[in-house]
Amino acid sequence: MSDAASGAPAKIRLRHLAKRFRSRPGMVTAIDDVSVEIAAGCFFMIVGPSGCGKTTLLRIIAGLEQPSAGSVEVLRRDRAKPVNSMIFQGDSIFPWMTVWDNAAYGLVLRGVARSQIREVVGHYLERTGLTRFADAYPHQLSGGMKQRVAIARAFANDPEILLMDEPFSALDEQNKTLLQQELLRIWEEHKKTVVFITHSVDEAVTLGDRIMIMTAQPGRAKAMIDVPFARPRSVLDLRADPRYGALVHRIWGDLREEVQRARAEAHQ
């Protein structure tokens, strides 16, 4: 499956992708022949049921676990900057850090100088709210603040590509569709390609350029949608639009029976 009509270049290609762990029962598969390419600039997102290797998937991408078969190609513009920033769900912040230290993280370890340290952190602080939260600590924080600090984090650090494994999903419904509004906001400054798994079909069509829905265990590539809404987004005004409705409902249409099977097999 390919990116090629959007009519950028490739930024990730995976080739015949598959993953098996050994488990107590005997191997598993956990993902199964994918192959896709990813355009540079996309907000590529991942939906599927629960188990069918969507994590698997991204922790791969991100060089933290190795397939057991196929390929991943990042194709790099630029080796000074990292690979990948990855934003978890829940927190993953540093409790001992405070706001600017957690966002300034990845600028130190790379020796960035303090000065540029200074503009970038100043910046993305000031793009998620936190200009005045910056030297709290995150127990001081509500949820929703500490997943801005994660974004202001993975967006300072100026990697490759950015992955998010379902970063707002223990979020309230209000400061999800806030923080899916400041996200985007972000990332429209300089469009960086983005791997996002959500189980939200709501989310994946409010943020998305193309969604691609996986197959229950053993995760396969089952379809691709892409997205047709127009750029910049605001995330109330395009729920209210007729088309988002039709596009989830159709979405979910492909989804449901890979959502009942994982859950039949669970039960087995």
Contents of the next structure:
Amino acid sequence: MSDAASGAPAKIRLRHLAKRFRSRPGMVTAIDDVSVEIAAGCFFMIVGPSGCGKTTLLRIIAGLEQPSAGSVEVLRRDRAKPVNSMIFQGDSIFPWMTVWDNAAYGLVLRGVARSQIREVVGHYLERTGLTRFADAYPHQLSGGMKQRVAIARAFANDPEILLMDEPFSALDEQNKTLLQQELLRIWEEHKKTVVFITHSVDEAVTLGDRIMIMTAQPGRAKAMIDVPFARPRSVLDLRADPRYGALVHRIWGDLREEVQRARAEAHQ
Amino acid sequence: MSVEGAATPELPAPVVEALDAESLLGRHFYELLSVASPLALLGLWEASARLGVVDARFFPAPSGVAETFWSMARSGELWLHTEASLLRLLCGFLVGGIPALALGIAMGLSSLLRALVEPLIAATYPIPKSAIMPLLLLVFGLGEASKVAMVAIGVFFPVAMNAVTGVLEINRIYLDVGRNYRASRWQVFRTIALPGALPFIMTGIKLGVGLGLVLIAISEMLGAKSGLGYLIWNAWEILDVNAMYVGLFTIALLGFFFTHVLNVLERWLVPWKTR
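After the form predicted alone, can we look at the form predicted in complex with the partner chain?
Let's see the whole complex now, leading with the same chain.
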């Protein structure tokens, strides 16, 4: 059910968020006045042309960067849990740790009991198909496997919300489809609130409950679209649904103008 | 939830095994080569000395040097000197290396500290270490402390400088991960900065050990009554050329030995580095 607009209480509130950078020609506005409420349990997608500030927005939600104006509020249910865990774009798992130690990273830092770490990490390695590779080092793994480790690490940390910054953008089409399905399967277990950044319209429609389309720089919220597909979803069956094509087409209509604007600015 | 299977250590995957076997073969081949080249040089030298191609008074045949080596080893004299040098080397290495490691990593993590300390290192690094021996003798006297200080100073620079580079070379994304997972300063140091910089740190340690051997020999030539440097200097004074070569050869052996040990240590400490 796409319930984001209705019933569920808000989990994340962004109020008038803005981010300005100092750069050579002067001040650059990366994000301008973004206000949005994200419902608890919502798989929230942010789509926008490259350079629209969507990664900056996510880093602000993660607390890795400070906004120039506005506020981020995450409504916490359990103070003992970390607020967020991020799955980064590209290789972010530590090359000097085994798959197991990478997945256990957040729990070990928090000093969680060893038996609990064994149980939780064992569970997520199993869910990501990595059990066999628990003692392997990242350089022995393919790109898709590494990103599975990053997924296991974020889920094992058991945060209030999950943040994902184009986690599959470096993967080939086949791996991407596989990982999208696996991510949905793992996410279904607890349905934590997710904020997922992508430049792929297909990915947004496949994974999300709600999609925010951003304008080219400065990034603003241009449109908000609810995705009607029921869960659990099959990534492949979804594509046969006539509504899928219609939705992708509609979002592209909103996005096209922004992509062209971003390109025009890049060529100046 | 059934997690028992996942909790017990798994057999390494077939892919991993195949990779290891391949690199093991290559590794042994290169180890063989690194033994063969010094042996070939020794053979050439022996032949030249015997055939009179080189002056045997200055370049005695390795077989003759080996004889002296053997008799000095049996009398315990050689070990006495080696032990003295090794002890100074170890002390100097710890006194210089540990602060260098801590400072280097801290500098890599803090741009403030880098700005403060980097010019000092840049200015003092090019001073030849042997040139400050008289100063060290003034400050520390003729005893052990001046020798240890000499090695410590020599080890300090390569270890510190490589640790800084090592931390700076760590991909920023790993530090972001550390922040995202709320790692404390100490946890960032222990789980990211130290292991991430370890390949560079090992390079620094190898350079430091080499430089330490050079400096220990030099410092023992002045006011020491033991050590390999003393052995060499003393042999020159009494013109015992064979004994001099024994000293030189022992230092060379130590260098070879340390390089090997450190390479093994590196493979053990940095199993994740692809080579």
